[in-house]
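Given next, in structure tokens, is a single chain: the form predicted on its own.
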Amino acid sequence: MLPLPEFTVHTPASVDEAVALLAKLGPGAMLLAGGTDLLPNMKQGLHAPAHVVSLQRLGALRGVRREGDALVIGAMTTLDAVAGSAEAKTHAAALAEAAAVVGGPQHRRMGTLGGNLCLDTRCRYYNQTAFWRGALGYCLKKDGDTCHVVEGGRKCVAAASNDTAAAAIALEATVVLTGPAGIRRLPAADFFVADGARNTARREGELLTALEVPVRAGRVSVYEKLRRRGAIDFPLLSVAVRLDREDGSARALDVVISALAAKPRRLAAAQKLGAADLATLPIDTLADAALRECNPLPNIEGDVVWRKQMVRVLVKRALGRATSLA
């Protein structure tokens, strides 16, 4: 049994008072909405954080609602109350669907949307216990300065493994963040970086508070996801498409590839479609292209050429099911 360091709690009662806490406390402490990440690394020694500031009080961000033209979905909202939304299914489909597919049904009745947007990368020399870390001298991303995937590596390359990411960027979502200086609003794409080490713009002292979804007619998404059990398991490999129609025909297209790197990757190939090429969208053409421009790392469990030719075969069947809905 790998047990719990010593921790204070904090419980607060609003955004403002748990914001208030995280700048009296500082560095030391960590935010906790489900805690089925933070506390399994915590057990293995990879956060051993002097407070935890429990945000299971905020009850307004919790919901899904709509405002506008925009679905507003608060931070602590459940994957599985996001998965079971109507107003997720109709206008954020890929969103409902990563949500869905995240751990096991218990993982999703605590887990939540704004957790599962911060979660912490993964990588197969990390995600251990302390003692497995220590016998190979740590890791670049803790304790250690040595790369164990990329020989001679001075940048952490541990994977996005957060299911809703490449939803969120592919659905063009915006992540609202509330800290010290107030309420910041960044593109999911610009949320997420390229660095294994931390892969958020969030910065210190702030904490995410709902994602707002542009709600377009029109539009449909999907997202499917590789792993080797049919539950419970991290991504090795997913893909988020979203198709905008306009007037039957086929208007913008976006690809988003994660569980490659720290940050979610944009199909090159699909930004660059104009209208002709969407009028008969070239799925082959596409799978093609996002196999040339995906190269996955030995950093998190399978096959690396299993997991390459495996983005062939999930973009072409995420594309497939976007055209059969549209």
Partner chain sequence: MPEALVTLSLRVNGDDVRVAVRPSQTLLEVLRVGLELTGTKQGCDKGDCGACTVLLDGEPVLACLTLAVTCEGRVVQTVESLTREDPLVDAFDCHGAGQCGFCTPGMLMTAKGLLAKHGRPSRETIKQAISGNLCRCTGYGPIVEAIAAAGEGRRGKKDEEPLPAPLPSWEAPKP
Second form
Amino acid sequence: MLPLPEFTVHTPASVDEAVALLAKLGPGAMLLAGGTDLLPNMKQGLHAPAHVVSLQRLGALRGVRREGDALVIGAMTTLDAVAGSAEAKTHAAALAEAAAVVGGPQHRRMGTLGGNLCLDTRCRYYNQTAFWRGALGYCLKKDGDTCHVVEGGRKCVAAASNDTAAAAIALEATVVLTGPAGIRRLPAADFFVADGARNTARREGELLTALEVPVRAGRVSVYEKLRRRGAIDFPLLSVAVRLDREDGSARALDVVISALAAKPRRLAAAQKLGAADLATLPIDTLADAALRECNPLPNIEGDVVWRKQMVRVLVKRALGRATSLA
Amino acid sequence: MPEALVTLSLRVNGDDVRVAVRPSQTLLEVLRVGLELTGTKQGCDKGDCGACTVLLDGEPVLACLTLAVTCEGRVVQTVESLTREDPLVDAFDCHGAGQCGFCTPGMLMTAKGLLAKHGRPSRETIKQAISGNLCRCTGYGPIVEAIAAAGEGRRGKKDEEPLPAPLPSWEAPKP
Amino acid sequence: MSGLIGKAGRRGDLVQRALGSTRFTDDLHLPRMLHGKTLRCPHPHARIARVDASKALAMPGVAAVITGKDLPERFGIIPWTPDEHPLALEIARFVGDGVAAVAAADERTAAKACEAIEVVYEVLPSAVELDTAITKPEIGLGAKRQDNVSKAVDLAFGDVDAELAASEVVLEGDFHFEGTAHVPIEPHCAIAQVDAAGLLTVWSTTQVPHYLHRELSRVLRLSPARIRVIQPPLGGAFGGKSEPFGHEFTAAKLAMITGRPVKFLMTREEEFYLHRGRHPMRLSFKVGARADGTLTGIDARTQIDGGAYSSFGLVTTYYSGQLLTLPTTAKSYRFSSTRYFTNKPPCGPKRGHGSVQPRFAFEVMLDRLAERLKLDPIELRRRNAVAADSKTINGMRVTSNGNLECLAKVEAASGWKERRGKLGFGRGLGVASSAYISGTNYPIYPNEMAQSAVQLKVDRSGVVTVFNGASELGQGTDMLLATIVADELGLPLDCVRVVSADTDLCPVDLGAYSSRGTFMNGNACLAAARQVKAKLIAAVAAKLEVPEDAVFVTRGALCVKGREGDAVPVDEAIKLAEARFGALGAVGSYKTPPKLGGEYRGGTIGASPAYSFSAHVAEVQVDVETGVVDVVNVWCAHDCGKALLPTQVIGQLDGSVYMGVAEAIFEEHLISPSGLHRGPNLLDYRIPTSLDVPAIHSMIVESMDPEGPLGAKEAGEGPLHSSIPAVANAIYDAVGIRLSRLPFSPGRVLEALQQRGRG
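Could you please show the structure of the form predicted in complex with the partner chain, as a counterpart to the form predicted on its own just displayed?
First the chain shown before, then all remaining chains and molecules of the complex.
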């Protein structure tokens, strides 16, 4: 058995109650949604909060609904429900596809969209037991001051390992946070920050309550994940693509690449495409550009050379699929 | 600071139970130790193998990653709720869908959850559904076949011995 | 025979296991039981300067703490190489080696107490990597501290140099295997209890209760008469539970100290430290042939990475060469294997002990030779096949041999002739074949006693209880014995009970290793059942006043030839026999024929009363963009002599293929140069899910072994061997690359494809 550290559990019945609790308990409290990330991490001694605030009873945060020209997905909606939602599959296909390939079936039934968006970054030197990390001498992200990925590194480079992050950014989604000061909305692209030690902009005392995904006519999106096994594995690389078309031709393209560093990366080459380029959509050029832009680090278990080479392949496959759907 | 015990009420295999738990105890620990339902197995205790799968409100979930206190008022079903007459269990036995049997309880609960949703799942659907349950003995083929057979309502194989009655009635011979 | 043998029936025992009736070791909770935890060394090689457990002992709930000094006796599965301590005595030899152990009220407390133990280490120079062990003998991990050698074997049969010199073709190849782990879903667990009369009982997840019994006695300095070992049914083992482990001794010692039962359950991380997985090997092969395909000579040099302790290493070193003279042989053969100690978790036997790695190398060499000689690879194997009832060049006696039939079966089933080489770039077929032992005549510790024994107790109610020392791991020995007895005596299966692996109740069986169960335990059981059968027949014959040879057993009754109306139900026959002969029972045992194997040092290793044979054809699809190899189909034909329980046999073939393909494609047991395991958990050590396995087409070949029980031989380990080279050869057929390093991960495949493109 991997015993959990001791803590007190709180089960607020409303968002307001949860926010009030967080304010009262202070930084010693952690939020528990599906538990598929937090609990294994706690069992490995990565967190030892005195208080755990379970969001289990916040039924209001469950479900996918249409509000005007946006799809509002409650943070406590399970990944399984996101993957199976007809609305999500139609209007936020990349997100539904991403949710459908998180972990294994049990993780998707337990795990939530909010939990996946807030997933702790992962690293082969971090996601290990206390004994193992102690034998290594600990690391920058937890209990130590050395980075074992980048020699002499001062900044944690643990990898964003949430499948839904790249999709949320590509889909121009908005993260909705509720805190003591009220509701705060952040573009998903700004929600993630390039710090492996703490890679979201969620502030102390805030609760991620929903993801708002704009619904646009002529929009297609896809998600591609690299992993060794057909299930259970975290991504070794992930690519989300959004393609907006109008009157039969592409107007905008977004390619987001993740699982390489702490922050998902928007492919610059895709952003720079002019109208003429968009019309032809030079898949190979973009894939080559992606290969140049991305330099994976050996931060997660898996062949780093292969992960880099696969950037080109996955971008190509994602673009090919998006084009065929449009 | 020692943890305060919490009284937890939940329905397990059709029985209403009240059990004192510590907030840091998982459902797996409470089932196996507190309620002596050792049919549910611990394979990795961190959500990587699926051996501890139980039905929580009808959904197959990992008991090792479920805090017991979050199960207040909920319905838990473990492998102890199944019987040998269950067509799924029967199919597992007939197809050799288990060898050491250690992953089998979790596998059965995953299959139960699947069959409750999809009456006759395709083999592809079955493979997807059990992809979070690691088996080290069978290579999965017989498991997929057994679940498919149970879904199709097939019992046994052609040259199958019938299931012997567990406790057949018997009369002592007259002296 | 009453018709139970050879029927593809129910698994039989799965229901109890599946529904929670079977109590696995961790399912046992004894009153007042304490929980143990082991403090482990964080350095690859260190002298333990000081251990201070006072803070741990002062913690509420902590009952006792022990260190190496409390158990100073060495142990080891091979009596010539005992080099382990239950807890490191002076020197810890790998990251994860046990240093101290705690018994406390619960696991949480025990874990916290471990953290409170203060240990001062003096870090020593270490040889984590095999190269270091070879080039820096001064590290002194060997028995005499002069080098790092664990065992060296050099054996030659025939004049290899002359044969190779006279060959038309000689090919050379280097191969590398980095090790894999067993990963049964059930972790190791042991519980120990001392009763008021002073009897120590140990329940443990062991494949070798008899050896555990012996070693407990030696290490605890306690008469074996005061120790009882019980092995509850296991949740898989695959060789990973086939020797004594430190926690079995620490549980016993802590139970003796505290007077309370103590349980140790390993975490998944600790499983990877206990390890005993397949040895990393570097193999260099030279194989020669004549133009007609006759194999002339094999010259094999192998470096073996043994990890921190000897384990079965002496035997592993022999097995890395001894089994390559079957089923395909050359006119001469030489192998030179050296096992080195390194500061890593110890390696040991995993399904196909020592012989899987060289089989990979050799079968790939055969594929290359076939290509060079423009011969079909199956034909090349046929031309060099060892015959039935013959002797191999290294002196192994071969009796039944279904090798050619195995090859024919996979050839036909896979559409080999029509499809190979014609599936287009990216898809391909590959073949390999192998042979394996059905137990060995080497009993680990030299003795003249039986290697397996079974005792039958016959009850008037018509129930027969089989007491046997063999270990049920999930492979089905209990069902096998029940079926043999039921079949011989005409009883329904549910009237035969099997009590296994309890040293107080059951006669000695050496354990579940070397694929010895069906052959040895089955023969012992058959011998016992036939004694009881003879008594039933005699009693019925006397009662009906007919000659004994007129009486025969059918399902449920004993009948008289030509007088079908006179059937006597089996339970009646039992009463008749008990009245005539007194209480009914029988003991059967098995011992290998005395002179098996060659007349040379090590000649007994690899010598078996019977060999199983396997052939595989694998079909792969290679994604040339990603390098991902999808093993689509594997056809596996296996000669198990006679399939006594076909459902179980097919299960063993399926499981072996699954495990072999996993080792070919996914699994790699990696230790960092620092000595730290690369990821001791099931996320980083990836075993296949239901979405990662081939369609497996298992086929049984029956050669009816003359000495096997009812003709049977092994099926549990042999069919793993050729699955790996079959995949390797299929990849070559698909995309023209020869991969010499396992596993064939996408990065390696892609790199090889890119090199091929450049070259």
